Partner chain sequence: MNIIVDKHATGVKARSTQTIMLLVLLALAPGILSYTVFISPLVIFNIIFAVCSAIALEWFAVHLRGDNGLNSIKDGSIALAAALLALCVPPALPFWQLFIGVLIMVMLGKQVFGGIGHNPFNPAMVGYAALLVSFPQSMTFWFTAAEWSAMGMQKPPLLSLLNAKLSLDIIASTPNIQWDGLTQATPLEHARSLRLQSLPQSSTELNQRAFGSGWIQTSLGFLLGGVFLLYKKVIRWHIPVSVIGSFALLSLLFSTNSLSLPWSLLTGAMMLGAFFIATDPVSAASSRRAQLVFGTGIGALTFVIREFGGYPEGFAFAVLLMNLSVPLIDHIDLLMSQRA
Amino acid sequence: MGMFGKEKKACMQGPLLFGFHGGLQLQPNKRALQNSTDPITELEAPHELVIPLLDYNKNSIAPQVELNQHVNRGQLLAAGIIAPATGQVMAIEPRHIIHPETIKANAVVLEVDKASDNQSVHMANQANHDSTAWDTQLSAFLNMPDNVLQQSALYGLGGAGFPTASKLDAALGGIQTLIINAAECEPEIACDEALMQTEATHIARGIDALVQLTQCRHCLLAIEDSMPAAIDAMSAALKSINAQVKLTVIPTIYPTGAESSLIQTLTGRFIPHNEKPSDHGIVCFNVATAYALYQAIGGKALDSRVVSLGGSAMPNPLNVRVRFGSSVEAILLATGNASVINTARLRAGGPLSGFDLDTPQVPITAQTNALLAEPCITETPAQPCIRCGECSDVCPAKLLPQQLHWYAMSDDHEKCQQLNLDACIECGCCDLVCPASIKLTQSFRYAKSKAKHIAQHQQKTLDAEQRFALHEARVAKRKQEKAHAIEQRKQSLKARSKPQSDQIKAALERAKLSAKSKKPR
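In the form predicted on its own, what is the structure of this chain alone?
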């Protein structure tokens, strides 16, 4: 992690700002911003797109398309997932995805129809630059927001990928503060900064739509003080909208961009990890999500995002708009960075919060904000923990990383949960300051994943037990109903074979009378 400098966090109290525990002052190294005043180039969709069939919680979802089916750009592939391009479904099969554990997930493999897709790009660009219909489009959106949100498959672009429709549903319950997160505080990541410098007017319109939809009392746009060009662009753009938005410049301290840290910085309120900000009258949206909402209101679904290509080994660092499903390899080839495919260490995400990729044959998703190329170096072997406490000092979640690491490596998941492992935001601050070079964040990811697998197994076991109990109850009920039916049948037969006593007496009387009438006189 020697590609940027680090310092302990200084006092970050300021006018109308509050502090949060821990954090680091990092030296920005955003090489991708060298041409950020130019329009962001949109890469052409590669020949093949791989779209993982996963929801927000990384659970598999069923496809709604079939093999060899032709699909249009924006057509639904599964619940909440749209086709990023026009083409033909060539396969629905497990493929590698961007994940710390190098796992596979079921995915739709789309062969792109270049001619049709290029036409759809042209039409989308025309619609994007037609600003005359904005007021009409915004009015229609505010009247029926669900139509736009569902058709556009809008997801948060800040990293977590939470569905925007679900977050807005919670916000419509009544919120006090709307926060637009433009705090891109991790070195090498510059996608949001470049977007603000090139699409400020459209971002402002997206923010205006959010303010009007949520009816919030306050709206804060948080930008770090290391982004002067973005601050100027957004300050000018906000003057063109009706909504009252306060642009708040905050210190560049990592990880201020994390939702919990940003809320503390702006409001002074600490939101526990197991509670939603909306329950406290606060909701956060990434600045790129605001821009995506502007596009969605204009009729363009979310099928691409801006990705920063950086790292000390990246020969051509820049920001590009990439279609979802494009492989890392295809992106590097299209941007003149093919040389790093087999010679450098490729990472998804930032230098701290990201992780290394085992293969470049993995697809970009809404959560991929950066691709880094770093030299292949021999890692320093981890040493025994010296209990210095540095990791606890910088942890923004106020955790005890050294103890969590011990229990994570011991597979003591109960202890990990007691120490609030779920509150870890995997920012990597503890890794950076650890003098023993212990991979703390990696161990926390492992423990979280293991805990998730255990919980899923327990849930499956519980579901199986419930299904078995319901099956046994149905069998017992059928047996009871069958026995009852048999008993009713028996009683019916007995009733028919044994006439009532008065009927028998009447028959005997008739027989006697008949016998008397036949006797000789």
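Keep in mind it's a predicted model, so treat the numbers as computed, not measured. Numbering follows the first chain given and starts at 1. For clarity, a rigid core is taken as the largest C-alpha set superposing within 1.5 Å between two forms. First, how it differs from the form predicted together with its partner chain.
- After superposing the rigid core, the C-alpha of Gln75 moves by less than 2 Å between the two forms.
- After superposing the rigid core, the C-alpha of Leu333 moves by less than 2 Å between the two forms.
- After superposing the rigid core, the Cα of Gln403 is displaced by 2 Å or more between the two forms.
Let's compare: the form predicted on its own is above, so bring in the form predicted together with its partner chain.
Left out here are the partners and the other molecules; the chain alone remains.
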């Protein structure tokens, strides 16, 4: 249990909760909500939007639009990617993407046509507030769910960004428990809390749609005890539409928001990393995804998200709703935070799961839940590990980080697999408690990506071997065929020459005969 054993006990409270191994109680520090009067500020689409053409696995995909083409908001740019605003395609070229290290990927650059874009916003809002239409829309959706899911390009807004349609496909039928994840346990991130405060009714409708679609037995909405306003708003909203959803208040322990930890807290079931929750009759959606589904049913595609601007160096922390593809720089400029661009360290995502940005000229995506500005610091260099075991006490995946770190650093990938590295959810708890300031999480990320690379390489090696074997076989066969052909040619020549020689023989015979016959003469 360790240094933070008390937290575990706190986790056990309440009759329905089970708790999970390890974890840490962190200060919520939600500056984005504390300092502003409005939970969410709507931002206008910036002049330029950059939409990277990458799929869920970060592979490049081909664009379905052409240069200088005019696109409408919601129009498909590529498979599963839609235009977040109305405008013109200015370029399709490699651009920087939001990433721990500056790298480029092929992207569609849109010049936003502000006038017609504002028109679309207005129309969408009108459609949304027309509550009588909801029932017809919902029944249409339940009849033909695929139409809506594909048109609106829904993906999870929790962080992994998994396409919602595939998740629902895999989960449909045999779902016992639907879990709506509103446990926003990482410090500084307040986007879900803000959303629940402002859009509770719409979220409730989205959840209700999910319940009816999956026909699950129970639906649990999990909210952390540190956000009372959101809890009140959601319970009122759920009551008002009479949804079959049980609101569960869970203790604020990082990383409750991680899917596996949340499932364990709510159901007591530990899902091994190589199994899917749907194998156990459970499916999880983020609360923001439920809201996005609500909008999609109303005909509005997923093209924006709430981002928390926070961090101790952010002068004007707040939550903003921004279009996908807006650059970090544009967002900071529009919110009066331009000063941090040169003075502070910018970070995408939370303090534990996020990463620092080298440049603010990168577009945000569905996974960007927060932008933080922190003072520039020099990290304490790592000391040798004394195997104290604090890390394994806080590890929510029940791993042995101290041993894993050794093997990760000495590139012993076989041993890492044995120690179950793949089960690591990279939550960063081990880094926080390590007395020797060892960068455990980074070494695990390194080892994971390296192992993936090695696996890919091995596949390539195997393919190369097969191709070589086929090549050799083909060369050998061709050689044999050639030899065979030469042989046949010889044979056929011989065969052709045979009758000839017979004829000659016969001719000679005849000649001899005639000579003989002539002799007596």
